[in-house]
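One chain follows as structure tokens, the form predicted on its own.
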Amino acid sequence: MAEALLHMPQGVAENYRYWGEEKTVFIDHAKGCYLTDADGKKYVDFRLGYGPIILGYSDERVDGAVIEQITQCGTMSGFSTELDITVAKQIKYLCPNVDKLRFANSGTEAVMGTVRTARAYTGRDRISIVEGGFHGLYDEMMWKSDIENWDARTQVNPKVIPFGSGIPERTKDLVDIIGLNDFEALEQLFKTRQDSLACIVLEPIIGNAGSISANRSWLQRLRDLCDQNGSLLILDEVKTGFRVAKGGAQQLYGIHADLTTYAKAMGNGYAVAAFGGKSSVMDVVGSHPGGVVHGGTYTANLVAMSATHATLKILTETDALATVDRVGMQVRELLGRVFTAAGIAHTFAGPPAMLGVHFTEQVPDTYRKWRQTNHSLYKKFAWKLIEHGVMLEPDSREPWFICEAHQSIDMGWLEEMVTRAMTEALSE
């Protein structure tokens, strides 16, 4: 930490790595579902990089294809190859709401991609996200409702302030931040909007949010408002892609966008990136006149297209989804047990793949409620568990992420680690 302090701002290459200069965890290398630090000491991960690791770290079988395709062909040319046609035909058999796509590097990427569609698309400007939701690290999409200092006890909205500084004010003008589930704000936003309303954005079940998700009725009700308004609906599957489902987020609710994000889970660690939709909406994107501009050195390069065309045969062909279900259900029964027996009220949301796990009696089904949660005793808890060799992220807004990988680790090790760190957790 010392050293990386000569060289970069608070010594990370990235803010969220930062957990002070006593915390801050450095990787030496990682395998399966384990990381072993700088100084030697072994974790069972349950943070996966915030999402993108669904088969395991180092995994022979996307490692393998990636070794093979950068021995043979290089890792890019700036030209199309006939493995971006096999990885787009994988997407769409997995993801019906698909019809044509273009690829990416990151998360934000893909955002930035569908959000300029649907505005030409539509031919209108404005958007609307929903409060707990993050879609990337780039200007507009970096206002949030500040619910750290917002008073629950009150009925005053939380007020909308940036992520941090250096984010111009008026990048916020065309956006608009209404709450999940909540009804009357949905009506009132197509209402006050109409036809100045591009898209709204969102994802069903919030990754930074500890996996609340939209009820179905109203995901529902937001489809047939985008329909009728002639406005578009995003679905930022980034992290519940290839994870939660095969077809993600969209084959569970049996509802589907116009635009949808990937990213994450589909390359299992590998920088990679899409978006899509319906033709009609993606027949947009290219260099005719009018069209629009889409494009990246690194786009669809090799590496990516290789981890991704292996990744994407393996959750296809094999039952590792079912595993990282069925492992993910043990853990959260392992939870509930030790939980139960130390008094705690707790609930969990999500799907087992992205669990988020909650102190609080009924499972929050909006960031605001999510507030209201025990959340200073889930950090003390966080923390005594990672000291006791178990990675999660300190924060309940980060669900617990499961891999297929983690089928291989002993249950009641971990019993007794989450049973020992909730009794010094409460003890303090």
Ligand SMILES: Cc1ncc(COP(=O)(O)O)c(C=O)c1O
Contents of the next structure:
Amino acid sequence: MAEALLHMPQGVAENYRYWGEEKTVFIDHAKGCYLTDADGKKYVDFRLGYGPIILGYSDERVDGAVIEQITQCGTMSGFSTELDITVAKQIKYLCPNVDKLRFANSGTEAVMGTVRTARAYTGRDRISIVEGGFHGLYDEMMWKSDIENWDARTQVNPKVIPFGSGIPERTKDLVDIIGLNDFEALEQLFKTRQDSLACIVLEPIIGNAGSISANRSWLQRLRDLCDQNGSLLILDEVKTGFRVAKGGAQQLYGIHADLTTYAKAMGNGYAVAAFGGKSSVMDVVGSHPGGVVHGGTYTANLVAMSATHATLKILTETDALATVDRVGMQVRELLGRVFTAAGIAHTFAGPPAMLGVHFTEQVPDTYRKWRQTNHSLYKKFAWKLIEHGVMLEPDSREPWFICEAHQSIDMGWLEEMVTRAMTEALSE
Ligand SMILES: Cc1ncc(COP(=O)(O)O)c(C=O)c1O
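Since we've got the form predicted on its own here, give me the form predicted in complex with the ligand too.
All chains and molecules follow, beginning with the one already shown.
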């Protein structure tokens, strides 16, 4: 860390890796569901790089496919390949909500692509997002309700603040933030923004707010209002896609978006993303007059595409996701046993592949309700788990991610560590 501080702000390659000068983690190697840090300490990892690892680290089936591909064709040429079509077809097979798609390198880029496409298609500028969601680091999406400093006892709405400095105030001018599952806010939004609302962007299962999820009836009402108003529904499945089900959250809800973003699990940790939707909408993308500009030097590079091809083939042809669900349920039951024995009110949100763990009586259904959970106990508990070799984000807004390789963990050991961590957290 001392050396890293000389070369990078806060000694890290990006902000979210900074856990303080004493606690920032440097990884030496990773295999399956295990991480080993630079000091040789081994962890079972439930953080999984914020979700991309769906099979396991260094998966030989995926890595082997990448090596074979780049040995034959290099990593990129800036031209199209047959693999573009093959992978597009794989995605369409799993996600019937997608007729046509384009590729990208990160979730942020995919979200930018959908919003630009929606604006072009509708000829409207305004967008709306949902409280507690996260859609990547570009200025317009970097406004949030200040839940941390909000007094939950008041009826006053939290302030809307930027994620940090350097974000021009005017980038929020076209953005409205509404609460998840808030019917009144939904009706109000469509009433006030009618002809100007291009799209609403949301995570139906909020992977950045402890898997707090949209109720089906609310999501259906949103779908209907979008249709009536000519606004597009964009579901950000960067975290849920190819994880919570083969067809993502849309398969679980049976409600389809006009445009969807995918990233993370589709490449088992290789940098890849995609966005797509109805042909009528996606056909505004292109170099024809008036078309939406989309592109990038590294788009659909062969490292990303061969990794995605291999990962999606495994997810399609094997029961990897059923294994993820089964193991996730075991972890959930194990946690529940320990919390019950310790007398801690607890509940779980979201599907087992992306498990939200909350210390409260009832499953929170809004981000504001997350604020009323015992997140400070969770933080203490999580830090103790990390000490005992169980890696996770020490913030209950980040769910526990499960990968196929977790099937090999010793559940008895895990239960012992969870029990120990909770006992220590409670005695602090
Ligand atoms: C739902 C969602 N959308 C978009 C993003 C941005 O993706 P990336 O970090 O790949 O740019 C994230 C990242 O965590 C995310 O969780």
